[in-house]
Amino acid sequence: MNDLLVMKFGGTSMGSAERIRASAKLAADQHAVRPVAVVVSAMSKITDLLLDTLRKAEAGDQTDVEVNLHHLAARHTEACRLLLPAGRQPAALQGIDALIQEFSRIAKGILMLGERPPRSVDEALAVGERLSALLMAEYLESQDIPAAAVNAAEVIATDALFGNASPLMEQTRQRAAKVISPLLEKNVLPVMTGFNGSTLDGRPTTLGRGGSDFSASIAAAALDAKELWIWTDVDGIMTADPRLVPNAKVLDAVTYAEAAELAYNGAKVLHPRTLAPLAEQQIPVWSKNSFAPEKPGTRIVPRVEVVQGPHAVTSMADVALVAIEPANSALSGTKVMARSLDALARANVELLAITSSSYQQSFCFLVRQAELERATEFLEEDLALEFAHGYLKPLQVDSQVGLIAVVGEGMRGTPGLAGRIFTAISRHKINIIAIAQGSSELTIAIVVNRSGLEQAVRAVHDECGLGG
């Protein structure tokens, strides 16, 4: 469809009655003078209530369980009564109650298991996205916006790695083509579940971290959307963390490669998978404030005009870093590496940056506090013949570190760049632990004391000429 512009809306920007009234009417706006289909996120908050209540279900702890039902309920209830005319109310909350018994089944059959079934968890975590659709929609309706609430489930064909599943393109275009494009036809606003899908087969999936802003890039790719608008909470992606950098800006621009490598480095933008279906088709998007949607935000396209050196600087403070060395040069470090490489990829844990000696064999890389266990775990059970016999020695683990990511298309043959990042960190007298840059010249990835991690950072953006 021509003109088919894709919104989608966070947690924060459907985080209540009043929060949900602006993102309806920023769509609606739109939704005048053009094609629009609306993906929303779960409530701020509520995806972490559905996870802590389906832990305590296994836990065993019923009481806990029926509190968290309880505050499930009351928040959507509350925010249906202050956002839908009374006479919409009874319908809206007979549809909250059922997605509501949906879950509690769920819940309530894992605290009789004692066990979370990757499956059953994908399924009940996509209720609090179901639950906004059905806000936004009929909050729609009830302003004589034609709406549809629509279960990504029945959009989105996935493969079955419930938790963290993948899009199967042609099969979602197939399905799109089924579902979204009649209602866009009819001038039907669809308002489309984020996070979740379904395998080909019908079973519920979800997409992992930063799945919501995901299933509004694959949405945007199947239907071929002109562009992709991405409403949050701030003004757009910038130069540093305003919270460590006062003098941080917003940037006008980046490139899909920038706004990936900033996410990967923990910047709060789009996580780098939600990029890869819009880079294929080239389709636009742009980073928004819905708090302060008359900012012009930062839109991210396939190339800009370069600009010599660095476009923003991003940082990590839970990380850690694990070191494997050999205990002697009879056992072959690339061995070594590929085994290790191996075992964190069937852990399904990300590497952040990775660095390596040749003559001693040793490498070290850099992994989230919150997969560091399971990375250990695996290493340990793939090399414990090794480990048990002293070829390698102990794995050392540096939990007090941080990450900095230099990131911008305009560092490649920059000379003296990564000299001068060096200096201005030195310059403080903080320890640089380990460094990282790929082929790409694109990120300069260094890995400092935690303690001085704010300051570097700091140090860095000023060294850059980056602020405000």
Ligand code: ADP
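For comparison with the form predicted on its own, produce the structure of the form predicted in complex with the named molecule.
If you are looking for partners or other molecules, they are not here, because only the chain is given.
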């Protein structure tokens, strides 16, 4: 199916009856000229609502659970009523009700147990996407476009890391050939759920928050698609988050590597793992605005003509810096580092940046705040003897920090750039706490005081002349 176009619609592009109608039209326009498969997110804020419901269930707040269930039903029934002609509503409403019952059963199980088993959470969260896929498919059908809602649990095979699963590509290919290809052959437009999958023995999983982009790229790779279009609520990948930097500009094109660096360093516009499945077949991606589809968007491709200097600036606020320092020179810093990294790997904590000092044999690293507790727990356990006997100073944690990443293929071999960036930050009296640059020179990562983060992003954006 090598002319296939995979289109992914994010939460805001699915956020209301009106938005689903607009998104369906974008899919239908392309479907008229080429095979199309659609991947959808849950309606905006629905995944948050589902998660909140499960948390409240775990805490035993029955009334709040009921209130949330009511919101969930209201939002989808309203969308259904506004979207579909009267004759199609009863069947669709029944489908919606059945899915909400599924969710409600899991939430009530959690309420009774007082705990949230990760696998049940994943099963429950996928209901958000299953609801939006149902709405989109029903609407397409009402427009005489044959369509079928597909639960990605039938398509995307994953490992069993609930909440943050990784795809098993070969098995996904086989499943996609069985489930999606026959629909495409019959000219039926598949509307697959983003975000979820299942293990080889059928246990439901999810791919991590924001994971529908990743689902779409997995599907595109598994189906050998020609292109992937990711529809969102901004005009493409921008030189900075437009919510932080009002004069941020849309980029015409970025490389896979740049897009991945931006995403890994906090640019929410793409899920960090989106590009990985596409690398082998070099499937091009477009990031486009479903609210302004006439705009060209950003092309994400393996290579682009390099423009000198940085391309974009991104930031992460919810991070913490952890420092480990030997108290005694008898201790090998390299060994401590090796054991610490091993502990962090086993804790499944992602290191966002790391720097070390050879003189003091100390090192520090940056992690997400959500992973901080797990990180310190594993470190303290693995290095318990060293801490107990005073060979290591107590772990130092600084949560009042933020990360800035300056990204661009054209930064390679640009002398003086780092100096200019640091000066621009310092001019605002913002303290630079740590600096890291990979040997690829694609990214300079800078840890600053949290309170100066936004200002530092704007200062660097200005200094690098990235604004419109």
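Positions refer to the first chain, counted from 1. If you superpose the two forms and keep the largest set of C-alpha atoms that fall within 1.5 Å, you have the rigid core. Just so it is clear, the model here is predicted, and its values are computed rather than measured.
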Inset, instruction - Answer yes if the Cα of residue 50 shifts by 2 angstroms or more between these two forms on a rigid-core superposition, and no otherwise. - result: no
Inset, instruction - Tell me, please, whether between these two forms the C-alpha of residue 30 is shifted by 2 Å or more, with the rigid core used for superposition. - result: no
